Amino acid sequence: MDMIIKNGTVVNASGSFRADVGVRDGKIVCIAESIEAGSCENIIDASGKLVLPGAIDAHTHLAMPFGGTVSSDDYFAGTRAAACGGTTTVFDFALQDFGEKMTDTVKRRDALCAPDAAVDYSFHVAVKDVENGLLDSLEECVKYGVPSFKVFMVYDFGVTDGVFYRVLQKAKEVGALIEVHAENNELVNTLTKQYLSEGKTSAWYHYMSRPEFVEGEADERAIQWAKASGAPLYIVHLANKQGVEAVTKAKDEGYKIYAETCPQYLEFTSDVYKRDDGRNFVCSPPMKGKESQDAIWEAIRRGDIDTIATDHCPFQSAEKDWGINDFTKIPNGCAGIENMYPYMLSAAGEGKITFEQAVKLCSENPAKIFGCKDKGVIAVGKDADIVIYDPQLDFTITNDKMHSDCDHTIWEGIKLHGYPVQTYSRGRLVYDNGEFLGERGWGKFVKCSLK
């Protein structure tokens, strides 16, 4: 064997149990009691740690054009951050051009972006075209290994209700997933004019003009919709009562409906946007109210949040000032790629969730739902995506300790209690107590399959 993980607690979404772990050539090959060294020199003594599933981040935005900008993490440097934080796996959103088949969006951003890769990686298309025969090319794209598309009803780039219509009818039809951003665009576009028309320009603004009814109608649409045509349907970043409510809902009446939501949600609310610096948390959809957030920690504990994933897409501080005086010019996102696995662990040793719950939430289900056939628990077969993680180290996140190309984290200051201390990535070391130890292009393709 390559390596030997010994005398730690794995973690899966099953359960815990005390195990070695042996590893070769970048896969599981052996979990039991004991296993003898033999002739491997790697062994890694995991006493008084957990070793867990590499998490998987089904949701980023790496090197993404938006608001006149582009996100401040490339390839790289998201991953990177990824790393250094647990998760070993990254989903980003290949942005479908208009003429463009979808298989032909994936490979562009594949040739384009994704060398620099520091882990694994795989694609979400998020669909602006189903004209002139493109609808088709789901189909191919799904053959291909990326049988997940995304679909907004906000923005200048989303899709009508009559094409998100059409493109849930063909996800039925060839075994794709269609995941919404949900919010109303008109509400959106009146409330921001409303405001805008008032004076009324801050940061808190950006909030008012996105409250929680504004998204809960969209989920309810497009959950009536997915009931509809039949297709699955997966929401993203979830952030409202009244979204969590339809949720519950529609999967006590026995339809296929994922739910995701962000660390942001749960740890910040709306008072932020009343902070000077409120314009740093500006994403959409936004930290909405007490109410809301409590809503999503009940659907975690009772599982009807399937997955979390971060949304990351930050923006540099000079650009997140571009809004002092009009939060409509202020870049939507934040970072969070290198603190999602931790601030969850963190959460289960707080009790507030069980570790498996936070392995089943960051690793587990992100596999399972996008077809990841070798990610996701330590098993043997699998990949030795593997994080060991001390629940006694105590950690504050301070920028400086952050692996992201940004010059601010929204999670300044946030204590934790317990953190990652290696990550492996294919039984590579990646990360090594706060030092990252990988390299530019390590990361490969997972191509998925969700049959």
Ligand code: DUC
Contents of the next structure:
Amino acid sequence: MDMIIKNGTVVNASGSFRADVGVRDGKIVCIAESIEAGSCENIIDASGKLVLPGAIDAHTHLAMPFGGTVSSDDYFAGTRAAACGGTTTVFDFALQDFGEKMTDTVKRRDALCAPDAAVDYSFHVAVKDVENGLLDSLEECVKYGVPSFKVFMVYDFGVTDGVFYRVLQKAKEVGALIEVHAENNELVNTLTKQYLSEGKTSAWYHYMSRPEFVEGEADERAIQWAKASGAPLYIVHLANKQGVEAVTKAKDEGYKIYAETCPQYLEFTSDVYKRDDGRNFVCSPPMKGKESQDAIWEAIRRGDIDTIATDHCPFQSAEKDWGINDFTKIPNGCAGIENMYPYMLSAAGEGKITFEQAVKLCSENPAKIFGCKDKGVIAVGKDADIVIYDPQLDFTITNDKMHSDCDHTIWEGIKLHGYPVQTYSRGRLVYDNGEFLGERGWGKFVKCSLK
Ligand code: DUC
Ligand code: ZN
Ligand code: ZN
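The structure above corresponds to the form predicted on its own; please give the structure of the form predicted in complex with the ligand next.
Up next: the whole complex, starting with the chain shown before.
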């Protein structure tokens, strides 16, 4: 064996147990009450620690051209930060160009990502163009190992309801999964225009132009199309109570509707937009009111939220400052890739959820939903993507301790109880007590399959 992690408590979504974990050639090869060291010289003592599957962040925007600039973490910086927060697989959104086949979109982004990624990665294709036979190119992409596609209901690259519906129909036919960014574009544009014309330009009006009902209505509409088409649907970054209720109802009716939320919606409310640095929190959908936040936590506890992901899309302070006098000029997005797993595990330590639930939301469920067969659980035969977590280690988030290229973080000053001490990516130590030890280009493309 190349490594034995001894005396830790293994936590999977299905339960926790004391065990030693043996690793060889990047795979977990043995889990037993006690594993003899034999000739293995790399023995890790995990006494008092939790041994967890690495997290899977199913929602990131690395090096993404957006809002007049490019998000500040490229594939190296973003995956380096991921590793340091216990995330060992990252899904990035590859934005289709007009006239481009979906597989070509993936290959174009993979050419950028492969030389840089420090942890394993895969893609979802963000669909813009389905004309001239491009809708059919979904099938080839599914076979290539990227079976998940996202449609935006907002932004200049958003799709119409008709295109959304056609994508769902195709997904049903070829066994793909469609994700949706649900906000009502017409309402966003109308409210934005109203506020600007009244001289209401601060970050608060970012929230006011995208309030609860703007997202809730779009969630309901998206679910309606999914039900009618018979295709499953994954709602990204769900942040409002009305949407939570629609998801719960659809699940209760037996539809395959998945919901993701993000740590920022669990920690912050729309009040952040009243702060002097409110623009740093501008992302879409925006943080909502306390009632929505409470509803999301409740949905997490009863299992109606399936995954936690970050929507990691940071921009530098100077770029956020473009919108000091006009909220529409603030590039949308915040950092979170290094904070997701520590935040959810700390919430488990505080008793808000269980450690098993944290692992399910951040690792096992994304692995299952997006078809990463080798990830998401500490089990023999799986990749040795392992986090050693100290539940007693206090950690205050400050940007100087983060491993992103962004010059600030919305998580500044947030106190966590418990923190990862080591991260292994396929058996290789990539993070050790505050220090990134990984390597540019180590990360491999993960072929996904929903079959
Ligand atoms: N929302 C953001 O805040 N940033 C990137 C894309 C998105 O939908
Ligand atoms: Zn989005
Ligand atoms: Zn996003």
